[in-house]
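In the form predicted on its own, a lone chain appears below as structure tokens.
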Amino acid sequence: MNNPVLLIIIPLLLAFVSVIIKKAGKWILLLGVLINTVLAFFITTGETIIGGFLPPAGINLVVTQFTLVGVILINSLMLLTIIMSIDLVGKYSVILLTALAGINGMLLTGDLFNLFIFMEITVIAAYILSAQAKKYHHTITYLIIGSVGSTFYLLGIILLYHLTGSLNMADVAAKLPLLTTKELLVPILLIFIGIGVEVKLLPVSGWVKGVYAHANRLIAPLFASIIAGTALFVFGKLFVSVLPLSDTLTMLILVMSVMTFVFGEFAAFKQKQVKEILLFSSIGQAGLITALFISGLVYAAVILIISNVVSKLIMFTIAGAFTEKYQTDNYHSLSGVFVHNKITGIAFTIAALSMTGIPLLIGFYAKLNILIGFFHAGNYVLPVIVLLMTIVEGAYIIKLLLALWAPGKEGQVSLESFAVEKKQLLSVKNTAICLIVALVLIVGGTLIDTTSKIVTNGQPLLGDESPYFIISQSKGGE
């Protein structure tokens, strides 16, 4: 197999090169992301020892099928983001390459302390990128909350080291069941809060609105799809296969996750700005995904991550174009904007409908697995909450799509003359990419047996034997 350490080393080396050859920075960035994406498809599952010292004393990178899905997905999204917004890269090529190294390190590391190091690399890059809008008070808010989260995570792993004498994830996972619930309560809560900052869980998601709402079409997808997706994969790995949760901790984290889900969806319903709708939707979906991980529905969580990060990549890119072309993303001020940008509008609409779970789209397949998975586990409360929040989500998405497609005010006959001023939102290249990516959402939701085979490769994800629904099952199996 290709050595997964290359996914970390190559971006770091190219970051140094781009410091020396500044004029070629964006092309070096594009090269690095392209190499990483290609390599990601050739990585196979297994363990790589770094430095020749065996774990738990030594450092290792661990690739499971779960990790592999995350690595391929995140690197591919990074490549698409850079290709679509390479004109906005400017002086950020070094930062973006460093962030890519940190992101891959977070996904691949098998050591809790090295996870902290890679998290710090990633979030420091994120702090710098969040300042692109020159809304420095929002960056400072993010810096303060992020620093508190990092401190909590570090304190948590220090306590775990004191209890187990190890920071290797596999070794810690083997030793923690021997400890009491009382001993584990504080360290696990501290780690949960630390990871929760980047996952965007209540009450540590206060930084999200200020950063996302003012981000451009490069930075917004980077945060909403790539960094958020990485954080969710890390959350799943830690809280499903490394850190054992008592019944009390499971219920506490589950309640916080569900509260985040409900808050995010209702907050999105109240917004008028497209990016604010999307950012609160992202908070809500993060809450649902963490609830799935805590409930052991790993496959459903992974499919929902894929649906959300791909949809948000398209939607935040187009929302950034709204601000770029019209200096606003208030959907009332963008009435009928898709009348003049039909292909862009189709891509946005497919992504939005997948997010709400419309049949034949991958978002529907995700929610079907969620509902069946909860019922299979004997949980009848969470499916009701999921269905109710899906109605809320559908309501604000329909309201948004009607405003962007139908010119004129509510109650008026929809005439093209009422539409906002005609401007091309995206270049032909970016429009084509958004449409192709949107079609992936259709293919993934239609060929669900194929989707299942690609995601699982016939292996359980972190012990989850799902999927709970595939077409071959509905036909009685093969």
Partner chain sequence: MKKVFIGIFIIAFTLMFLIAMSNSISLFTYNESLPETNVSNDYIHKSVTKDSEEIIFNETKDAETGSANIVTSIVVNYRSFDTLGEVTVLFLSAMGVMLLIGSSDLFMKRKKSGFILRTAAKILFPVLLVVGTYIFTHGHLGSGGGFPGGTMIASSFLLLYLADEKFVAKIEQFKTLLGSAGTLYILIGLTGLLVGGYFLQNFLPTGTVGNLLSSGIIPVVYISIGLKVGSEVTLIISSFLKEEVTS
Second form
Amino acid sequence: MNNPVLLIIIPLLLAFVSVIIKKAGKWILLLGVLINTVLAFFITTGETIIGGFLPPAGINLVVTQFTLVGVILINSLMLLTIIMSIDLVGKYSVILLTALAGINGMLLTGDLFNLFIFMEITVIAAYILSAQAKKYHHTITYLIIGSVGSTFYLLGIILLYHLTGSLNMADVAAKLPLLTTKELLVPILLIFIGIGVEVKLLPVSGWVKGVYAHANRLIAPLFASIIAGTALFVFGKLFVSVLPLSDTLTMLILVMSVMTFVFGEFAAFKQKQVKEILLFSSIGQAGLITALFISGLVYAAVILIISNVVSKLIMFTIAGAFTEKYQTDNYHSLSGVFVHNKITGIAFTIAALSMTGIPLLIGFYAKLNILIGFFHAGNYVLPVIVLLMTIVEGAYIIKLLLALWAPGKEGQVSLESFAVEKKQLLSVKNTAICLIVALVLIVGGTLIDTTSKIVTNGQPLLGDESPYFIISQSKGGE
Amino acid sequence: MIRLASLLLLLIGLYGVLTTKNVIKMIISINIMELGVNIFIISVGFITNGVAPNLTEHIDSSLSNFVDPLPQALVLTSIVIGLGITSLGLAFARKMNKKYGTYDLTMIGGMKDE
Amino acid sequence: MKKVFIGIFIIAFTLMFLIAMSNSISLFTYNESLPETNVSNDYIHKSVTKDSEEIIFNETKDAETGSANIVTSIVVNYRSFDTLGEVTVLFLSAMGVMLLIGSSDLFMKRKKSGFILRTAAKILFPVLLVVGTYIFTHGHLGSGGGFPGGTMIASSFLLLYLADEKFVAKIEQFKTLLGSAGTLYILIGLTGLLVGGYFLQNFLPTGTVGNLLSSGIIPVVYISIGLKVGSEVTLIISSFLKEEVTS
Amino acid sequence: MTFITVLITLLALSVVTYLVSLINNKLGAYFTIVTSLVTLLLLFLLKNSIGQLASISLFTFKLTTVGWYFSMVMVVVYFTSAFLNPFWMKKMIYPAAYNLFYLVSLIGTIGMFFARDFITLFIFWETVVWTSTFIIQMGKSRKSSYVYYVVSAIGSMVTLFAMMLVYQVSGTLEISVAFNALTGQPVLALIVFFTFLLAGLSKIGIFPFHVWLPMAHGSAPHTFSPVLSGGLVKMGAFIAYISVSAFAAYEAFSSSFTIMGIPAPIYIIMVLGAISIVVGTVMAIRQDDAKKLLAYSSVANGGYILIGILLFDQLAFAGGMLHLVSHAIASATAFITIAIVAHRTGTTKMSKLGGMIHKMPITYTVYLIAIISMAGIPPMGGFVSKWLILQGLADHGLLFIAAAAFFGSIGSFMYVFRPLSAVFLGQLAPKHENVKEASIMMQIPMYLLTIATLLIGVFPKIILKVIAGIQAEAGIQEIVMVGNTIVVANGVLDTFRVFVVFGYGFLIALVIFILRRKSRRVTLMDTYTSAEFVHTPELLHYSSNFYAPFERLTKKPYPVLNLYEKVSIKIKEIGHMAESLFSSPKPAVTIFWIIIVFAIFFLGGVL
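Any chance you could show the form predicted together with its partner chain after that form predicted on its own?
Shown next: the complete complex, the earlier chain at its head.
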């Protein structure tokens, strides 16, 4: 009965139903997200065939441990986002439900063309949601770049179809190694660009700033953690298990990812708006995650995605609340905002610290695995870049935190009276959720063995055999 | 030959997006790109002297020169998606024009966001 | 000068792109027959398990899918999930367009329609409707299907929309139709899941290839697709026809 | 009693402290005193279980003598500074959080000193860094907190690199085992040595990383400055200790190029230490802010400690370890006295103070003893340790470094004299007429620390015995003590005899001072030149432009902070460039980049 197709169908069905019953849109949305989250915890790994036709011809949904992690993570985050910002949903309940269906489809599907369709569903929902900010020129930019990207992706998979005669991922993956590098160059490149738009890799991430910077408390976490996280999982699925990369191509994509990482972090360092800091750091982290996938460090990448996506959820929610309550998210104008909202501040701080990779938070565990993985692969350059970027990241995060926690001019002892006007940032419910999610970051980073057991379930993710950190190693020869 | 033409259409569309400033024109350019890709998809399934993949009184499945039916099915989907994106893009363009009084993206891009 | 530069740039890129493209696909010559490995062979032989028998029009019974039109069998049977997604895309963009420019504080400003339009609409409406219905119910036999049929239905309604002022108010009810048609599609799929264990599985008998009632769920699905596409296109276009009173 | 119980007890106590502080922050501040006292006692009890192994969750610990030694120093500093906490609660924006962080950073240091594996070391290290970062921001400068974090992060991230590299090579994280895998790989050993040591260098404030000390010490809450200078800086010394003992730097580089008999990599670090002695001394002399002055003196003293530990022999090592204690205590004392002055007067600017001796004689005396120790004048603790370090340097014939050390000793007379005369001696400003002596509560730490300074100076045996234990643990020649006499190759030092001699001298001076007292007090405003009233008497106050000639000599300020700022500006520029190149709102730009990417890939793929 735990058919993963339900994860796609139920939100879709509810979306159609909520068009008929207009009044109850909000509650139907809540119901759909809730059902999905519960179902996500009950699906098991395996293959689900749709329509009763065997895979290369029919479409199948493939649940591996990797997708399982993604599905559970993304659905739970969706639930949290919706619960936190249910007051902002308004007319968008249909769109959100459809987006959820699209996201689950992207994660689950085992067919390249089907992936294209679900990607389109998600992206179109994203276009509509981004229009919420009423900055239509940014939405149009997103729409145009996104359409070019999806056109490229379509062209890429058609070329793959031409070369292999199949659209099923497993089938394609089995047939591709027989082909030459030259033949595969164009399709892989096209697919890379197509996915890259959603993953926010550097040259094609021009839309991100306009869209993220104006998004509200509901839309911003949705984009930054849910859709971005999904795109990263899809990237991993495609580039680790489906498409074989030649050495040159690996090198080039790796260089692009690392450039994204470095430039993203540098650009974040320069910003003054909270949301812009966060969005550029998202771009940077996306670059690092793709670099990890390309290098085959799937476990480290998954942990990093978890850390990043969860912290971005908290941080963007709170950043959205800044613009909502103070009409600005420039951190100089928000100095001392957490003086009046200490618990919100604590949640934000934990999320920020986890993003930076501070011990005992899950971000640190991700960092450890990255280092171990890279060293194991004999790569000594990327760890250096990762650590240098951690310093940059830490620098802007600490600057942000200091500004938000400690009001007062330079040379003055910081006092409560210097802080901005007192306003309640988040409702009690939302504060509690943020804090609980932040605690998850702590627990996940402390109980490392449990985390790794939950994430891998004893099997390597996407065939990634590279070592990762577990406690027994640290105990040495005891 | 048709493949070459369709790829050229794709590139013309790309050129259009690269050079035009008007949003409507950009959306048209994207349509041209999609058109190019759609024609390309059809051309991928093309078989010299092929017959349509439609069983009739005289045609049964033992024939070997059926045109590949899958790209045709795919192109149907692709066209519909193109329609969806176009309509959405035009709606955005209209809202943008209502708000800023222009279809020129660069003129808004130069404005301060706040 | 800038344009010339861009032109040279684009031409250089075009050449590069085409050369690189020609590595994966030949740009001038086409296949003589379907490659052996191509998955489409399964569709043509209506056998994904590869125990292929010949499919003969008006003779073969109870094949995997009953549609004589192989493209239709792909669209509605083999890759029906794609089609569901595709319908959802259209649904989503219709919802988006309505959210953006179709809100109730807007109305359609227009002149009173002329006599010719009104009369022609009355005559053409049933014809278009019938033809549209024919197209989407015969999709499994020849050319046709839910999408063209749905569009045709949409055009019939739009004709009415242009001609009849009273009809404008009714356009909102298309939303209900839209939702119901989508729900129907998914319910068909779920019935398949309950009956056969696979989502969107064909649970109706397939009959003889070539008969009108030969293809299991295909006509039912096409009816829902047709209604859905029809109402979606109607809604999109009617939204665009509205104009805002004030900015 | 196991170490884990201690750790958990302390954590529980700090949580209790936090909860109490939420209700009444002054009571919570008293709890910090109690908790740090409990820590002190528990640690003292732990001395008997040295050698014990412990582990919990992902942490593993080993109780070592050196860890015990370091954590005792730390706890003493924390305990004594905690006495000031209750008086500053009103001035803190987050008093409860301050108390919590204060104790958590203490626990962090202890955990770090007893760490058995790299991860434990790193986690506790970072805990201390972050808690102290959040404490420093409660002071008067956010920028200093930022600089402190960035410099610490540079150190800790580079060290993490070294740790993981070692882990990759050796397959284990246990510190003592892991480094063995590096033998026979000189290049790797070199990389690991420099990168591993970097956290230590950044924390102890060695030359290019010293920028954070004056900023953080100068603007941290007054109650935390003693901890920063006396305590946290010493964490760097621990890293230095690991990199010569566990890493066995002398063996690893035994075949490498040597300078003056010292392997070149170690010598380079020692030269950095020498440079910091010089830089710290010169900069300290120039400061007007008393806390900044002391901060720069910490830079210089950090140099001594580093050199001493890195020499890793019988004498200099013992000297370095002893200097660690004597400087920790002296520096904590000095900062506490300055904090008290600041508490009473509201400023730490020396040009605004003066004549405090009339109002705060006890504080004055305590400060005097502290700076005597800091300057290395007998009979205080600082003298013995500096003497040992210089002996060691002389043994090895390290002339250049010894010269720097001598320069530092001489220079320290100049800078410790400045606050002495500017803050305590001289004329009392009229607005400070009503200043009172420190309260009893504040006097307690001063007495405790002063006694400790004297004890170390007179009976260094107490400490040197432990140091001999450390030396035995590390496998080097132990320092020899006969009675109160330290025996070295070049001679002996009987500290008690020195004390007696100085004591007599002091008594004689005191007698003369009391008998022949003929001074007349002139208030600051009572100033005339050429029979004309001076309208800006503040400028004539003798502590303004105290070392004007010397400052003219060293006019150019040190450009290291500018370097950091330049790097930061460069990063911002690149970020701006990246943003304007790639994040344009125009889709055409993105399309352009897509085309460029295609072109690069085609070229890369075809070639």
